[in-house]
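Only one chain comes next, encoded as structure tokens, the form predicted on its own.
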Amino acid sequence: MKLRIQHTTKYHYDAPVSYGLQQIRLIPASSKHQTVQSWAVDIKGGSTELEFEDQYQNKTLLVKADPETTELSVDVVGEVETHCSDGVFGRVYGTAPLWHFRQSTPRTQAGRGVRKLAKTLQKAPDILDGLHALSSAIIDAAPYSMTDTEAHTTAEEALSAGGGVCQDHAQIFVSAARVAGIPARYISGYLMMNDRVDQDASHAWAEAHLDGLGWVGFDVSNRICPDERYVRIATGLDSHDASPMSGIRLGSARESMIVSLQVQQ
């Protein structure tokens, strides 16, 4: 499936930016699951320091915003060719071992509500069907709602709160994943849905990895795995580290954010 993605980035500030870094995750990488076609990322105020990969292999640019602006826009369009994998991304490795996304970060460390939701692994005849089955108890526990959590909310605080968005689902996941010793990473990158094209944001989800099959990807927001309408972009041990965008600025302006998005055939 060839995809078209158009994704612009506004941040507007209520006083000039004296000093500003970002690092922007949002550039796809080929693989097997996907091939990039065309890629362009067009900056306005700022410009390209640096680009390297990270320590998940993921293409960032380090940004800096140019001195004294109020407004900083990235602008990406391009085209990736999909191919369908089932939700199985496979026996693909790279320097971080596996032994490191068992690992809790701040925003996935487990509280009581994890916990309780990862003893649904120890229910199921085999692992693959408890991670489907833990898929399910999460969006149960935690239905899809933009209202209840913020960018910076945590896993458990997310699972309090009774809902959340893919980002917080994919935390859950992760989180309660680790706590039954399975290695397991945050993912973002692009949906293209069935229903619009339009879009408010971009797409999270989760893989853990089994014995044999390699990385699996679950998508607990929709409910299934990813298929040939997910691009792939960044991965990590949770939101901050595969975050589209993040970084620092000096000064006391406020900062708002107006996000456009498209994916489509």
Given for the second form:
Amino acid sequence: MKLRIQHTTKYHYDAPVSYGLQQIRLIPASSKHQTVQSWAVDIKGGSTELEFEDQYQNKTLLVKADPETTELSVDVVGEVETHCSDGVFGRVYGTAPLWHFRQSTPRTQAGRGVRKLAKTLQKAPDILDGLHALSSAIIDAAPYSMTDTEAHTTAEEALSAGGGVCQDHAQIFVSAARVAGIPARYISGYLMMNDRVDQDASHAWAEAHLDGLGWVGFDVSNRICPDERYVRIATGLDSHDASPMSGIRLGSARESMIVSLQVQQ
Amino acid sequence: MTSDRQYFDEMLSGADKVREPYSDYEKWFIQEDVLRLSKKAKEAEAFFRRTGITFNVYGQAAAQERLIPFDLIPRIIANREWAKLSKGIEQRVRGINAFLYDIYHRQEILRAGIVPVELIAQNEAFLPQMIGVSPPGGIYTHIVGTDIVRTGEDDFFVLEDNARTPSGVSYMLENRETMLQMFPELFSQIKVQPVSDYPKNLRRSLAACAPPNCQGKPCVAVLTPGIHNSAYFEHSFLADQMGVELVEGHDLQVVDGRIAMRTTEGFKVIDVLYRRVDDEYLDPLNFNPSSMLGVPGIMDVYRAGNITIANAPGTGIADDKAIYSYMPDIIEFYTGEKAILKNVETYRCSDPDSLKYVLDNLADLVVKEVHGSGGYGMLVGPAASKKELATFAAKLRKSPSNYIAQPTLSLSTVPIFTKKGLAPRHVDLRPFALVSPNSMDITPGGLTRVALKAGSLVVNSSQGGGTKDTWVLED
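Alternative state: the form predicted together with the partner chain, after the form predicted on its own:
Expanding to the full complex; the earlier chain stays at the top.
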């Protein structure tokens, strides 16, 4: 399936910013499951200082805001040919060792709620079935809701709030899987939705590692495993690692952000 | 002059018998007038105060920090003793750099089951952002200060590998400078290997580690957390001695993909940054976001290969006290040789049997926090009261994996100068090694720290220790 993506993130500052940096993870890599046919990142109000691959092989840009700017925008346009994988990303490994994906982070530190979810997984006779059951249990316990959580909400907090967005679902999933000793990671990317072109935000899902199969994806929010409608962008232990944008700036200017995203065939 | 027979005294072996490295010094010493020496000791303090203040134009706090007591009796090491020590240090430092490369790449040592995965996985000093990063020249620890203690004629032990940010080299340099000023005649009678090349060697060694895309002569700078840091004196001293800029985080920015410092003529690119800011505070964009001491984005510039950070981020995984106990195996794994310098026997309290042993023998052991340094959070069993022992035992039971324990070593003594004559005091030694892609330079001697209280085994300056000039004799 050929997917066309247009994604604009526009930051507005209410006062000129003298110095600001943005770390940008918005460049997909080609793999067995997706071929990047064209991809362009255009920065306005800033300049790309350098590019590097982080510890999860995410292609990362460091962008510096132009001095005294009040607006910084990042435009991404690209086409990706995807191939159906039945949710299995497979035995593809980077430099980070598998044990690293059993490590919790501040955002994925399990509390009582997550540990309770993990219990059923620990008892499951078949790990894959157990992970599917975990995925269902999460979306049942924390149905999709735009109002219960924000960007820094932890897995445990989202679970006790009883609702969340794709980021929260993926974080609860990786947190619970790790409690059960299963390596798990957070994926950020895009999803083509059958009923609409315009979307509010990019997508996120989780992957767990099974001996034999390798990495297997779980889109908890949509109760499915990723198929050819998914384009993966970045990987990490949590939403912070795989965040499309993370920035820092001098001064007291307040920031507002507008996102425009279209994913279509 | 008498010696304390319980301990190995490096100057006096038995009544009136002077060990060979000290023979020339002792001949000089017995002819000296005690009153003159007492006056010299006072002069030394005045000298330190003066130079200290010269280097601390910003404030008093750092100047006070500088006045660590200095003892005028040198600690003397024969060249043959030093040859063995320096060979052992070189081997150890090679092993540590190989270990760091491996830990952040293929982790063969974990696959081989030599170091347990949990020890790395659960260690805060392991920096995920360093996974897959190859520092310029393949060097992680550019400056190492290995703590060594002696218990007998041929018995040297490594106590700690300070691979992340060893401090104290400014004292080594100042102590020698002071001795040269006070006793110039002594240095014409006895041939002592010089240490004054250290700043020059440090600069050369750092410059040799510049990233491959550095153009022209590498620009080196020292990054300090600022004047409130207890080692600020040393940061400014070393920058001054090397003839390079001393910078703080807010002086630096990302410019054209490099790190550059503000100067009166605009931005100047830095190729090698000798940073004295801890990993956690080094880059608020990538590590602790609330850090005001760091340089946002420096980790990205580093990962793009555009700057050398010395020592490399994540180096702390090699000098962690829990890793220490594996060091002989680590050295053998990478160098194929047995470790030349011995480790002190170490009980890992995370192991239930060891914990039991440690609790049963607490009064005879030294217990240290795995992540602690500077003598804080440490228990010296033989010197502790019953109440202190009980409090510590409770701490141990609560979080055993936070602690390691070691037998109380009979540290060697070297006499200090007191009003009543010479008196033995326990010492340790911190030699400094400089590592660059093609060479390793170990300054002859290092910093000798001395416990000034009779019988005390704690030499840390934060715990009332002093320093001595350290001599390695020419052959």
